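The chain below stands alone and is given in structure tokens; this is the form predicted alone.
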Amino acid sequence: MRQWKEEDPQRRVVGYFPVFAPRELIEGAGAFPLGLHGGGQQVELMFADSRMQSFVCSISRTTLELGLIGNLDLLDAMFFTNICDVARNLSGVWCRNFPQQQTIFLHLPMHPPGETTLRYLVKEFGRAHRTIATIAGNGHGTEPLHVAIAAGNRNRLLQAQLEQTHRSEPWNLSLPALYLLRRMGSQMTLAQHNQLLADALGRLQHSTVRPRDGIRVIVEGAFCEQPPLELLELLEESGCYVVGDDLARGLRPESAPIELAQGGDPLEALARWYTFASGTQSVRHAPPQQREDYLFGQIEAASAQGVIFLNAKFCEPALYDYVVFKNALERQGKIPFMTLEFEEKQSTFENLRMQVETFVESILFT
């Protein structure tokens, strides 16, 4: 990224903080939008403790110091939402910790889907966008808005298109390179991932993988803050096809294309998508019914015969979710599942590799 910079002093680069975040509204302001979703086992903490709690997430405490040893001084300006008390914080850590850098927040609506949600969203989309487009010297022009939005909804078209594949033949497609696969976007403009995507695609058209015996499985409750590589590896050699997921929240096809008509007002049409077709996600407001609907409705189309929770250590958004799942899983009493606590500086996983095959075990001789 240093390079490419250099490559053209006038480049601007926006980081964002998971779970969402609109890129196509960064892309389309003028800048590169740079997904960072912690240090994982890369980075040690130094200095971050110093700054906030040593007992929230690992994932804020890991991004933040990777700004604090000066990994992330190539950033413009970074990118934060409402998401939960800790993202909240960190943007107010981070304007003082690097005023060098445009701290941007953007408020997200957490009440139901209506009319004056869109209203409010608009509103606060174009803030955004004028922002980033300044900070961009791009003007405040929605062409390449248009032109973003058309990007995003291929990418979202070409993931649907490997989930589809990953769901019907998971030997050929694991769960590890899929994840990658979204994650890889997070370091990419959208035009790039959608190359990449159709590249993976053209091959797995060539794929001579043979199945194995295995359960199907959903994984669920990963909110900001990701499982090692080493455990989604682990879920699978112990057993399992996970055949439904939410990992990588934000760079995934959640819901429908962005409509927007010929001529339309982009901003209208990325808070309209954002505010009525971008799915169910512990980030909003949603009764717990239409909760427990989104489970079984993951559950039936997967086919899947279990659930795994992957729950991050001090992560009280994601434990929301989890309450209402386990109570509605417990109620039909039909579908085992089980919990598993990580966190993205795990490095030792032998006591979970043991639960895993005990899961699956107890489903395959039942």
The other form holds:
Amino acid sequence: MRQWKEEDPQRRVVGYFPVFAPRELIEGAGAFPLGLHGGGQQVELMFADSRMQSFVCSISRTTLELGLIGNLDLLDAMFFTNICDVARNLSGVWCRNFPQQQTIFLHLPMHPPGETTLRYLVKEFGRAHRTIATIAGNGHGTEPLHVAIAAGNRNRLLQAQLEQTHRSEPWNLSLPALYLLRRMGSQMTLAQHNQLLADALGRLQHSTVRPRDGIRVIVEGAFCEQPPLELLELLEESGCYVVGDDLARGLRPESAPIELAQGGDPLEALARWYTFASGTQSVRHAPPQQREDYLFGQIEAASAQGVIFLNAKFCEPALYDYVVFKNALERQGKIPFMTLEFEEKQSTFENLRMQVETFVESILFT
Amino acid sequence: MQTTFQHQGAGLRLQKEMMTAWYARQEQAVQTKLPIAYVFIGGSPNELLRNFGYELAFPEINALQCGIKKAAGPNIIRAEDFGYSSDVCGYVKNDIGLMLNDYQSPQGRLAKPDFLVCNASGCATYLKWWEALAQHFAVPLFVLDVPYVQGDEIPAEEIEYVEAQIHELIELLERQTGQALDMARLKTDLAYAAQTEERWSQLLDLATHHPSPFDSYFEAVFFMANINIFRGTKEAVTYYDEVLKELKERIDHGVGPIPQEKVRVVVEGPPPWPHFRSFWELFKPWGVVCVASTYSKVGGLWDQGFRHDPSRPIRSMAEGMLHAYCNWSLPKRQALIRSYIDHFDADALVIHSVKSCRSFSVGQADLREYFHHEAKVPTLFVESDLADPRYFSHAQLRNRIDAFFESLEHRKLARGGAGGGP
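One more: the block was the form predicted alone; return the form predicted in complex with the partner chain.
In what comes next, the whole complex appears, and the chain from above leads the way.
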């Protein structure tokens, strides 16, 4: 990325923190959107500990650490939204510690979808777009936004196809492989990601991996901080086919396309899509019944036999939703579930493996 | 100068009467058919809900009352047994624990909600809290989303967004109650609100006196209850008139909350309610008086000049909702604390970080970095919790507090100032 910037000094990079960042907005303003998902197991905390307490989620601390050790000095701006109090306040910490970068905070509306929400969000998106376009020196024209929205729509389509393939033939596309294909989207433009996904879909047509025994499960809870890859591998090695998940939720938004008529306002189209068609998320207000419907919809669509809650340590939205989901499953009494807690920095998994194997056996032998 | 105190204890005495009557109204709500609206403290639409005949209930205040009366622990355990993690907010768990125990509390049996208004100003957890209650009680929930205040200039679209939601709330209230908004009453109540805000601001500013007549943390957290609960009523105005008399009398007599003020501090963060008294006792031996606190601004930053305005009723309500302390960005919070240190002539900053409330606590360690290294303000950082008694380590806190004020005392002595000492 540094080399890419050095090749043309006019190039600008805007980092963004999960869960949802409108990549179309960043690309459409002329900057490169770089998704940051913490430092995983790759970074030891040396400086962030003095700025973030130990009871704060790992992703916010390691993302800050990456900045403090200079790994993110290529960013021209950093983009946050109000997904939770931690991310919101991290924007302020960022602002103080990295004054050379512009901190952009977008307040995504929590008021239920409607004209009030839409009217506000169009202006909020417009403000963010102007800010990024100014950083990128790209003027405030909307043609690049049209291009980015078209690329984003194709991205949704390709991701939906990939997930459908994974869901119907999980032996041909493992969860870690699917997940990495998605995550690559955080490191490239929408057009580049589309190329990658199309290539992967083409290759999958020729895949001849033989099915094995496994129970079909969905994974919920890891929409922001991401579990180590070893943990995802462990789920499949222990006898699960994970055929539904909310991993890296912001990188694979709902498949409904952004509807943009010829000559229409792209900011209005993007805001309308987010307001009315972007789906329910843990980090967005929704009545619990809607969250329950989402869960049961996921289970049904995936023909899942069980649910694994993969909650990031200290992640409040996941931990609150867990209560809603758990109680709904208990009331329904048909779908078994288990709960695992993880941290992105985790490096030992044997206890988790034993728990998952026991869960699988309890479904297989009852 | 008077030789006897005419107003001593008036604030607490009058508050107790008002709070007792308020809780009694809630307890009798079913029999008296008094509809109950649950709201949050920061940016609460008090005047509007009363306009439609609702009595207000504040589960945050119930939580702190449970904390201070040692009832929060069992409530929290009950909520954890129900599925809530040990890592989420203790206020939420206290309330869920109450809910699971039919709202039996130290204040008697608390009222259940008929209507939930989630005035989400400064805290994302509020949404999850009210969503859970809405599901449990099957009552209407209105989410009044308040954008996060980042700069000194608030974009017009943010105020308009809140204003539009208030209009939606009014329409909903009119449908729910079959009554039209009484605009004349709203303007009257907003005038009372503005008078209350003026008196509250005057009260807080009395801490500029040497010695300060009151502790702006350990005492102000009690005085603040009335502006948060009763704002928009004549009784609230009268209450602060009485408190001002009490505090001015203290100034006349040259007395403060402790026998001798030796160190003036600003405090950032909520109190540890389950151990409130013992926490205060840790500071008293060093002659520490808090002269400004951020927690007393969680309902609104009226000390920064904002007033409700009867001539712009809805617009000024919208503006008011934006200015709750936790809805201000960290750079704004940092600048505010800096101004408190200067204005109130404070010697040090005390940051009390609580695990429960990420809205408050995330960023506090960075504030310490700023104040200690850049602003060169001696800064003490201690941790416990505002609701969960399990996170309070008396010995550890004592060690840190003693070490900090001992060091501060040495610095003062080295500069030729008066020493403290426990």
